[in-house]
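The chain below stands alone, shown as structure tokens; this is the form predicted alone.
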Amino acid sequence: MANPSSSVPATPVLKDELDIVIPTIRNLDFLEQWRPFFQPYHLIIIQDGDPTKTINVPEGFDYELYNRNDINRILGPKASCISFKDSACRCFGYMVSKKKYIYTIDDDCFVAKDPSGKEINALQQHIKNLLSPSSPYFFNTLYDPYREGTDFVRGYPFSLRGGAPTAVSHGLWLNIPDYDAPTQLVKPLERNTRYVDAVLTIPKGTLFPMCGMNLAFNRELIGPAMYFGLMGDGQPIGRYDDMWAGWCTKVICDHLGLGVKTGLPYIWHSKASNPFVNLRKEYKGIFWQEELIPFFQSVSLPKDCTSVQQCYIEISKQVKAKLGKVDDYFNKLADAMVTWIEAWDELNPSSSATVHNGAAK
């Protein structure tokens, strides 16, 4: 059990504007080592499969749950664009959320400790990275020039010391790393035991790989682009859920003038998945992957995109251009983008018209 008088603040910091989004098909028993950072938050839980399976939750938590039945009847024809039997059914959360930040975690992830042996809370890490800005266009070799206890070296432009706003906190994992199905294969016993006490922003015009079991955003800055895909039942991948939407997030924040950060918090990724499983879901992922980084890299947004749904329809256009040459499983994806966008402006109507202050980059 994690010791919360060293680690919590006496009030919480955002406790009234974030919350935190669960996927899962399982009880939360995870919630209980969760318990000293996460009970003054308020949870939205996601239950995949089964609507009629009954998801225990430990006491004292606030929180609300939605299964299939719910998402179906609030989103009516437009749920179709929420993918079933697969995590990325948790980006739901994102779109009923009406907080200004959003912490989401796997329920196989656990409360890891750095190298002192103290307890990480990861929560109040992604905020501090959230709440600093980031540096996307000249890169520090002093790693976040805004962590206490670092500055801007010297040769950092002054006039680029004042940052971009943070979107996206991209957390990382102790133990299990996330590897893919031909890499766990051939490491099978292969463990992440590298701390490293680093948080970088991710430099504009550069790709990465986003995981979604340790993610933090500004669902104000970037929420709409949070879209994790048409994955899992029904659908010829998976696996590729975050991945995708991170390739979307950061071609938009590169746009817009936002920034990506990636390194701390740490937590304990505590279960591998059967990597037989993951190569089924995977393959096509694979071989399309080197058609898809190309794409992302090659995306171009004109200078009248200056909201992020109007950004997301835009890409929405040119994967369906270009990708769906590829397999008509982009030309399906490509509509189920413009759904995600319609359905997330009925539930959010006043984000509709929101416009990002900066100017497209």
Contents of the next structure:
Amino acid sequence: MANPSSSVPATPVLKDELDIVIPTIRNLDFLEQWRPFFQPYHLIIIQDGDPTKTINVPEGFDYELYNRNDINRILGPKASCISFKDSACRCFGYMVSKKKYIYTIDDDCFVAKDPSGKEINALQQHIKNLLSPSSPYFFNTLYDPYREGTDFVRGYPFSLRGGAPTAVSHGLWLNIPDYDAPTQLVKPLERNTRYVDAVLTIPKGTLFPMCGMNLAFNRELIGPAMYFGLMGDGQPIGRYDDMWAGWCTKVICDHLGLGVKTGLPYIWHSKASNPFVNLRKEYKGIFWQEELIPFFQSVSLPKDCTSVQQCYIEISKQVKAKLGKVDDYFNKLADAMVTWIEAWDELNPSSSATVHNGAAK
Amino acid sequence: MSRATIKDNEVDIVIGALRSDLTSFLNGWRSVFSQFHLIIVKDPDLKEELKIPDGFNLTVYTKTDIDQIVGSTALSFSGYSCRYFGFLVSKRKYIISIDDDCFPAKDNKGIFVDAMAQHIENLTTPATPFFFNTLYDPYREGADFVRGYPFSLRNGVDCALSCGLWLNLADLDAPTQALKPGLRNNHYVDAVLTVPRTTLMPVSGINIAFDREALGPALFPALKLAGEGKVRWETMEDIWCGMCVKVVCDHLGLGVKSGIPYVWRKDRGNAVESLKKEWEGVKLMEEIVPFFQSLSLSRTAATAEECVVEMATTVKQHLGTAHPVFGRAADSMVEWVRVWKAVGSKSS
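Got the form predicted alone; could you also share the form predicted in complex with the partner chain?
The complete assembly is shown below, putting the previous chain first.
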């Protein structure tokens, strides 16, 4: 059980404004270790796999749980866009949440310790990241200038020091690193032991591989872009759900003038998944990503796409037009992207008219 | 991942001496410097004789040498710009240059950092400018490319510039340091990463290393503030140079890394005093950044030299009209390339 340390805030920040979304197929005992940090918050649990199984949630947590039957009931035919037998189903949790912020974490992720031995309140760091601006337009060599003990360096233009609103906070992992299957096979024993004490903004125009294991975002700013795609049962690919969401999200953030941060906080990733199973899931993705990256690098969104939904629909059209020929999967994915937005707007009616005030590029 | 092993005789350490007594500086770095050849360039404005301790393999250049070797020129090598003369006369492949008020730093474990070794490591392992790796430099021990990183991009590109950082007195501008006089950088971030392509950054000249063969004359003494002084707060020459060199690297497909190694930078100068002088530089940055963000070089610029000449023309056309300091910078860039070709274009 985690020791309540001084990193547990007396009044949890954003207690009523943040939901923690957790996909699972097993019990949620891992929450015991997170209790001092998570208990004040509302959990949304997405139960994947067999809906007749009972998921054990430790006592004292406030949560809502959705299994496949619930997803089908709530979305009807639109449930087709939500993956089955893959943690990608978690994005259903983003859709049903009514909160401004989301934190999502995998059920094999535990509390990590910083180099001084102190337990890391990952959620609190994500909140700090989200509540302070990003700096996507010019690289600050001292990393996040809004952190305590640092600032903008000489040469950083003052007109850019206000930064951009932060939409995404991408955390990292100690112990088992998030490697792909080939790398896991070559380096089965490699562990990430390096604690890099930095948060930084991923510059505008630069893509990155977004991992969904330890991720937070401002749902009001970017929520509809966080669709985790068609993975798992009946699909030709797996382990690219978060990647897909990350590329779409970054393109839209760049277009709308929003920031994406990466770095702290670390969590402790305890379980290495089977590399042979992973290889089978990722196999097509490894080839497809060679087409996907140039595609996303060249996506251009028109100026009149001023909401996330508009941007996302536009990307789906370009996916169909340009990636449909790579594999028919992308035609289905493009359709699912549209379905996702329709479902999102249905479940979140007030946000469908949201127009982001940030300057579109 | 294979690493090129480079010999010490492929490296020159260039020190611009803005203060005459280099005893404590060189002694502080002795264990790390003594295996390398040093080029020490004395600030032409410095009147006193240089004091240099024994036991180093070094060549010292003074105003006389500069005048003799460069000949008649409008270029100024005064102040921090004196180091560029060192870049010019070096015949080695790699150059490492640090300010003379910097000392070895300690890492998080309290062990002294061999900044030279880390710069060399940065320069001899690939950079990854086309896609961001969330575990930072994938070529470091104990790290790799993460899931989702395209395989075709995993060979990376040559790293041509390594930008180190500073503990204690960080390279903040005068207004920031004046506002936060007690702010010192105690934050050792154990990472080096590639600054992505098209992303611009302020390249500080305090602690850098570069591939002289690849970048050639792309680091130059060009932008002189009217009130340029002998503390970094009163200069912008390295920032200007750094913007140019990043554009050149992006254009030529070379990488730029930022992060470790750290050096420990001594407290010096007075930020409030420097405010008056640096304000000019702060204002200029507002024009400089948008200009460089929209700058693109033609396909025909295939070498660093050609890039610099082309940039100089564009600077003169677009920035020179707004502010004479840019016009002079453009002229200096062209003149620098001429001097470079005449003096420094060969490596032994």
